[in-house]
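Heads up, the chain below is alone and in the form predicted in complex with the partner chain; it's given as structure tokens.
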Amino acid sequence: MALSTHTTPSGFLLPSIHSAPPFFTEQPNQTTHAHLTEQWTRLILTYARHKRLFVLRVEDAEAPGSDWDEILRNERINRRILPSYLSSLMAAMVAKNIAVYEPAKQTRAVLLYWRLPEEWADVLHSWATATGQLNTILTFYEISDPPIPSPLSGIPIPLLRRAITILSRSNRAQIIGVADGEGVRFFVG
């Protein structure tokens, strides 16, 4: 059966190793199982940019509907990945740490990195300063959810916290609480 990418309705290419049947199962073989989950997790990592998707859930392989559809199914070849194959390759991402268990102490859903927290410290900080923000004082909520898409929209604030924690480590962010919430200034480090 001959193997081809394929484009989905949201516009991601789907590499051609996602039309084949073996690739939903967990393989036995161990190479074959190594190889598979570095293929799974790049392939949930770059579609995570794609979409900006930072949770996955084991239960997006449990019922269609969720924002993984397009790669955790493939009505094409009529195969999905088992929740328990998928809770597998969140625990080896997680192992890999390209992914952190949010919250902690369960294993069920998984923040995804497809920017490390150093990363997205980085990409903080230059928007910050490419939109004049140092020195002045933000919350975390105008950051994650600006009234103009930024690079930053939709950040969920575990990493957001992250990330300027990693800023105030070299001076270059400042965390202000107060008795309602958080806020945080940029310096220009």
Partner chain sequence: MGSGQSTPKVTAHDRAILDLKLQRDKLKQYQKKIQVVLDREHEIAKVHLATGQKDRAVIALRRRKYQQSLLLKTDSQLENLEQLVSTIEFSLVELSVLHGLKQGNEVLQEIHREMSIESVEKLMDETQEAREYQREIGDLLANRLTHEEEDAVQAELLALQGEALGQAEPEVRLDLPSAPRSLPLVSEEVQQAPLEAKRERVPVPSS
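Would you mind generating the form predicted alone now that we have the form predicted in complex with the partner chain?
One chain, no partners, no other molecules: that is all that follows.
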């Protein structure tokens, strides 16, 4: 059977390796395992960016109907990734600092860095500058759920907090306590 690319219903182009049955099975050979881990990592992060998904859970491999079905399953070849394999891929991504366990102290869910926190910090500061929000106090909610969709729409609060912390270190933002939680003030930088 020739391997081919396939476009998912969401418009995501799957790589040809997604049609190879061994891709869905954890491989005992270390070289093959390392190669497939790299392929899976690239696929997961690219897909997450395509769909604006921030969290991947072991459960996403267990039950059909998750946001991740398009890549964690391939019905055309009757394959799906097993939860144990997905868990090991998540651990590999955490080890490479392209994901973090969220919440901390568990290993069943990760926050994916399809943009690194440093990149989110730049996006955040650029957004605040472009929308005239410098020296204005904004709540985390106003940033993650703005009235007009932005590149920050839907960003998880833990990731937003990391980006703001990075901006704070370079004196481009300051976290401020506000009546309903936390806010931030952005500065020219």
